[in-house]
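Given as structure tokens, the chain that follows is alone and in the form predicted alone.
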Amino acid sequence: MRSTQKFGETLKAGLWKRIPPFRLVLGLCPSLAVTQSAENGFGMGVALALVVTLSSGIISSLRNIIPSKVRIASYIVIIATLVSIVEILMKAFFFPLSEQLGIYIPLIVVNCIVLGRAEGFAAKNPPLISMIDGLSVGVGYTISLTLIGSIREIFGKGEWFGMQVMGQSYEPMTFLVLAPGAFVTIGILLGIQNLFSRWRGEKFVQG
């Protein structure tokens, strides 16, 4: 019963208490750079979710074998291998999206979300719960990037996933699809989340 409860709490944590980039203030570079559209945000989020879920499981399985002195280097090798696989698959099956995301797919190797979950959770917990933690944070990140991208694309272009959703008379707020628009969108969403958390009497939880 306790095990099931722990799994449930871990699964939910990444969707709210530890959701990046809002609660875990990590992964901000891709959050700002690739969210001009919902498609880009979704694609980046799914790529990272795959890497963080699989790397958490592998690192947890090897946590008692990897010497502590080389653990970070070992984590990076594991993460880099998974990122290379994801990048190859994206180029093979989703080439246009891969081209749009560009360097930010390889840069998942140094994304602090992935390394942070490896060091902060997977290195201290069994494989299954570590993969659930990675999946939770990855899905939370995907939701965040898709939401940011959706807001910027809808109000900045009048489109959503490339489809026209605003009328012909709509005047796009082109500011939102520029770099400053990402800061404004993330700031507004973070403010809304903090207000909602205070209204519910929640306390910030890190880790």
Second form
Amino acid sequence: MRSTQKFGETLKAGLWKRIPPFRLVLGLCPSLAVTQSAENGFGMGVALALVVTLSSGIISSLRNIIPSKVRIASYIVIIATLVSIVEILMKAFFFPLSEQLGIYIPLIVVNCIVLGRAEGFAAKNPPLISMIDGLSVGVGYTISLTLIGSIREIFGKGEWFGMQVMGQSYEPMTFLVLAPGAFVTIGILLGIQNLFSRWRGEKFVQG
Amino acid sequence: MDLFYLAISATFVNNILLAQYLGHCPFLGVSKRIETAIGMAAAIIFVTILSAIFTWSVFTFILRPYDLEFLQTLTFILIIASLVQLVEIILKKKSRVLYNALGVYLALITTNCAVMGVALLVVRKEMGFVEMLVFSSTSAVGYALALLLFAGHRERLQISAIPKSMQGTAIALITAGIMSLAFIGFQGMAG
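To test you: the structure above is the form predicted alone. What is the structure of the form predicted in complex with its partner chain?
Now the full complex is given, and it begins with the chain already shown.
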């Protein structure tokens, strides 16, 4: 009974308590870069979720074999291998999306979320729960990126997942799909999230 | 003349930090004080140029002739990680002054996507050797410029009255947004 509770808690933690990139301010680069549209954000989130789940599982199964002196280098090799696999799969099955995401797919290697979860969780816990932790953080990241992408796409272009949602008379705020829009959207979302946390009386996380 | 355009475009128009969104972890992490930002900026210029030269050579002379392009991600991250370690060791031995100035930041650079991003962009745009040198050095200078400007803003922000929920990362991001808006103004200069 206790173990199922622990699994449930780990699963929930990634969705609110440490949802990236808001709570866990890691992996900011792709959340700024690929969120011009909801579809791109979603694609990036899924790619990262896949990598982080598998890498957590593999790293955690090898945690007693890898010498602690070379652990970071070993983690990077494992992660880079998984990222290459995802990159090739995306090129094969989702070619237009992989063209859109461009260099940000190989850049998952240096995404701090993956390495952070490996070092912070997978290195100390058994494989199954590490994979659940990876999955929950990955899903949390997907939700955040889709949200950011939706806001920028709806207000910046008047569309959502490529469908027209705003009326014809709506003047799109082009500023939001350009570079500055990304910073401002995430900044404001972060502010709202902090406000909500303070209102619920949770501990104030960002310093 | 083309090289000049490339340089201007890499430094200002397509500024790696504000227009391409690469390397944000140190951008928000070390930009709280100007001194640390200067150290980070110098380390980044150094490592970006060096790693661009190495990754470009490996890609052009080893990976492409033998059709091994799919190993690109894996090789690049390994080259960058070992290069950073190597530079750290050499600096420690040869130049104590430089090591003391850059040491701490060098370790952080391995997971900086700006370094890896420049390496990937160079290969993706199929640049020659001279273009690669100009592009990597001006990109790195652009990064340093944005980082220093931003650090100045953040020092000033610490003494302003900001609503409690917006403090820290939130206001930093909005400041970055406004800076990025200013950099868009360079867009007419070069394509």
